[in-house]
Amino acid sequence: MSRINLRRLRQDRHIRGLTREHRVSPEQFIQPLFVVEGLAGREEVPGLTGVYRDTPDSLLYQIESDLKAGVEKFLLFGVPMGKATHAIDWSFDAGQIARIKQRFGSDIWLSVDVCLCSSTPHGHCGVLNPEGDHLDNRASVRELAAAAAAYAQAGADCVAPSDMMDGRIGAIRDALEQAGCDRTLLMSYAAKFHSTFYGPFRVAADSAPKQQSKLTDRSSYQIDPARPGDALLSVERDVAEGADILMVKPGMPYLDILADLSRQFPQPWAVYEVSGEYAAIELLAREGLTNRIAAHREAWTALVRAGASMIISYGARHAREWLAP
């Protein structure tokens, strides 16, 4: 008869707490924020309970509230009124960064998304070619580097390019150094997949591809879900070009990718629990089909178990409460 008894180490909360191999801490979380030019008042994002498209003024109150809840790290998405196909004006986003840092200073860590999708009339992540059926990589990288430099000079602690253009990490690193911002961190969306889980985010950031172009989706520049080798090559490229932090996006559908890559590359790993992932748990909870807090904790534990040292989550502002013993 076997003398193995695995259940002894599962029998009460005390021993379960002592024997856990992976722990999730509130300090690992980054809270996304959306600031929208021209809004009359803040708007709740469909599917994301308690997440808003903020005005410049309401954003400051939201950050104050988040600080009280224990959140100190943020990822900002700016949505300007004016749209342009090239030579984009980054002053709205840069102005919000300056206001935030002037108000909160080193009390917060502010990362800023670097992409073109919210600033272009067509909603794509780069500059379209004249035919409107492909992104011009070189022109897109020039715009991204200009945006990153503007954000860093405005006070961003970290810039986070999410576009998936080739060579943008090296170009942004060069632009940061030329702007005297060599201390600014560069967090690369290194393995960003062409996913169906981005829906609520695209409403929040006004970033869905529009009908102004022949390019109907992002499959020509985001990674195919069935090509993990492409993710490996993307990460190798971004490491060589100077990325400080690497990211996998989305999270739960790509736990295998995160686990494989985090074992191969010693850089810090972020994972983005995207809007569709978060909204799915919220919907299950509203329908009485799961325990809301327990489900979010389970998802976060899986992300850390797969190798993430930081989690970008719409529930970051609840982490201190939900992770309490």
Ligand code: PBG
Second form
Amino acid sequence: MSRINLRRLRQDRHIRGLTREHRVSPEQFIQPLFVVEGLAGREEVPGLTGVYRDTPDSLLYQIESDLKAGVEKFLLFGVPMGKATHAIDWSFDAGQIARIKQRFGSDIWLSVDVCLCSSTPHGHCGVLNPEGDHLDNRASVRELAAAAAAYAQAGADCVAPSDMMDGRIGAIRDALEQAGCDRTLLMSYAAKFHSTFYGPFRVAADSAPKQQSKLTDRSSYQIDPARPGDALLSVERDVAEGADILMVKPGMPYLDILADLSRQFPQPWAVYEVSGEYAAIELLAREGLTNRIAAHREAWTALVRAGASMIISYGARHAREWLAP
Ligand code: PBG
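The form predicted alone done, now the form predicted together with this ligand:
Then the entire complex follows, led off by the chain already shown.
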């Protein structure tokens, strides 16, 4: 006869609820949004059920319906029609931010992705050198800081650089101070890996590296999946430069990174459950190979268990429904 009976605490939903060490709550979620210039009508993003490339008008309806579903926090990606290699015009993105904040004010918390990939003809996250074989760090940071200041002045509550250049956190913090935006939060995509899981996003944001330069992928600026040490150094750098919130991206394949870093750094940790992770669950569910809601809950639980206090997920707008007991 065994004295140890671990199944006693698993036997019904009451005791399972009482013994849980981690809980996922709808207030931890941030919903990504895409607003695209020059679209005739909104388009669903291939692979991301219920996620759209919105027009400026349809976006406002989307936010209204999200608010009704209890979603108040967003991460906005602006996709302008005009592309430029440098001296980029951020007025489309900034105009959208101003419009959203005019309409919804402090009912919503609006973070905005800061990057060049949707705004350059080549689709890279920075400014290419004249030879087109690498990114010019200094020129890239100048553009990023200008974007961040424009977004903050337009009313963004948080700016989130996802480009992976060196020194951008410090430069953006300085630019925010100069613009009189000392309360704007800075969320750094500090531990962002060179991942194959960004596919659906690149369609949504029109941001895939195009074949126009010698640089064909992002491996010369995003972190190698086999180098956790690089992620640690990247986080140390961004903390030193004044990041308020740190991020690991993608989520599930990088739980070890999230667990390690969130134990080492007391800053709040975000995790980005990226487009390919979300789409993978949606595909399994569509094929009848998993239970959609249970699979999303399991993935989210893993992210929280690993140390995330906030989750950027394409399923954020379902969190209240999917997490209901
Ligand atoms: C752009 C950016 C990417 C994502 C967020 N910001 C793509 C990339 O780096 O290629 C990915 C998000 C996702 O896949 O959901 N710098």
